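The chain that follows stands alone, in the form predicted on its own, written as structure tokens.
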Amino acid sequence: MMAACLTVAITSCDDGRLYEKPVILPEEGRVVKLTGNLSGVGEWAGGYSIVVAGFADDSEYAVISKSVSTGADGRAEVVLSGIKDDVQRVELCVINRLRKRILTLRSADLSVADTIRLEVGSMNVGMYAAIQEQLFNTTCTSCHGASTFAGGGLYLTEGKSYDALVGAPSQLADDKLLVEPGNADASVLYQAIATRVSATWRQDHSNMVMNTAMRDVVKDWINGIKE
């Protein structure tokens, strides 16, 4: 059981002055405890935070969260408590100002224990990281670049999309940037996603998308860029 500490008022009886004295109570609550070695915590744009967070049902909003921070040495500790029993899983997620999940990067069932012990190990969290694990790879790869085959000449895998995306002229759209920085509306990477003009393209690239979320992510980053 964890506690926390109050503060009360005592009298002394001997001045008639207010002297204050910590009180312990007990905290209810099953309790959390992330640990690991993450890199990238700070490289998100505004409005959006890093934390561990409990979801009750199906919702997207969470229920209690705890932000994130790092040591010197990347490490991680976060213990977050009082967990009522209406939460039924915490994740390791980013979260807008709504508190309203915005990708999840770990996650864990409550139902186990009443203490949960969250190891990540190694993890790069970074915006650009989050994209490249939950849209390049898990949507785009296939046709760029897994195979011995990259779509368009455009390759998505890590450790070469970077490159290949910000301040690359496009195949396809002449006289635009694959991402210019600073100008999402302006870059043929989000329009892609967020628009019909790949429509006439061999794959149509606003249907393999449909997470609003993530789009915004992809435009939030490139306006992050900077030249």
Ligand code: HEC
Given for the second form:
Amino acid sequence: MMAACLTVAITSCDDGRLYEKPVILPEEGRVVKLTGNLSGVGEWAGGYSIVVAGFADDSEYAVISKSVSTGADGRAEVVLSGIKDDVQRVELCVINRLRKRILTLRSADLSVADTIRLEVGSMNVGMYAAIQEQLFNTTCTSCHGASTFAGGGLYLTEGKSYDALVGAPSQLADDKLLVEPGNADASVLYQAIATRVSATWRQDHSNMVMNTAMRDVVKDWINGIKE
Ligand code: HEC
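The form predicted together with this ligand is what I need now, so please give it after the form predicted on its own.
Starting with the chain above, the whole complex follows.
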């Protein structure tokens, strides 16, 4: 400590800038502070976790991450510090055991500042909410209820989808349920997005969901529903 002070003092004298330079501790890195009221954190289990994580450009694997937990009131406050220079983006996201990003809930560019505050407000970050938002709303509702048309009579719109799926009989496959709690492989919803079962339907769904991570989320969600 003495030696360090001495060095600073000497160089300061040399270049004449006595008080200008703040002392920077490089190992602290940059900091992200996330706050918000999050529900559904506990819905993610079996190798998934909700984290605040840093990613380098083009990589799907988190360089650094910290788990999100909430208090009894749902309040979450996560401080991720020591973020090194190779990290360009920080995200509130779901990662798997290999720290691979499964889906992004919020993201921010880190190149603009050393300290970022992310106030995400009230958010449902649960497994089903993610499926609704990132699968049904983006890929399915155009034909399943967002307009006047609902293919196969199936509404996958927010607020309607859960009851329309869980424990509900399939119109196209005899004696099958759209979602059979605890059994993804037997569920027509999962078959529709992950197998070729729909090749004989009026609308082939086989190639609609190429994102295998999303297929797995649907599978794990169905398998996790208690009867
Ligand atoms: C381009 C329009 C279109 C899109 C997009 C679409 N569907 Fe469909 N879907 C249909 C039609 C039409 C049927 C009924 C097929 C028939 O009657 O043979 C159907 C039927 C289904 C069924 C079977 C319903 C039953 O009762 O057996 C499921 C499950 C389904 N769709 C899920 C999805 C999911 C999940 C998505 C998004 C990944 C999706 N669909 C996207 C048009 C679409």
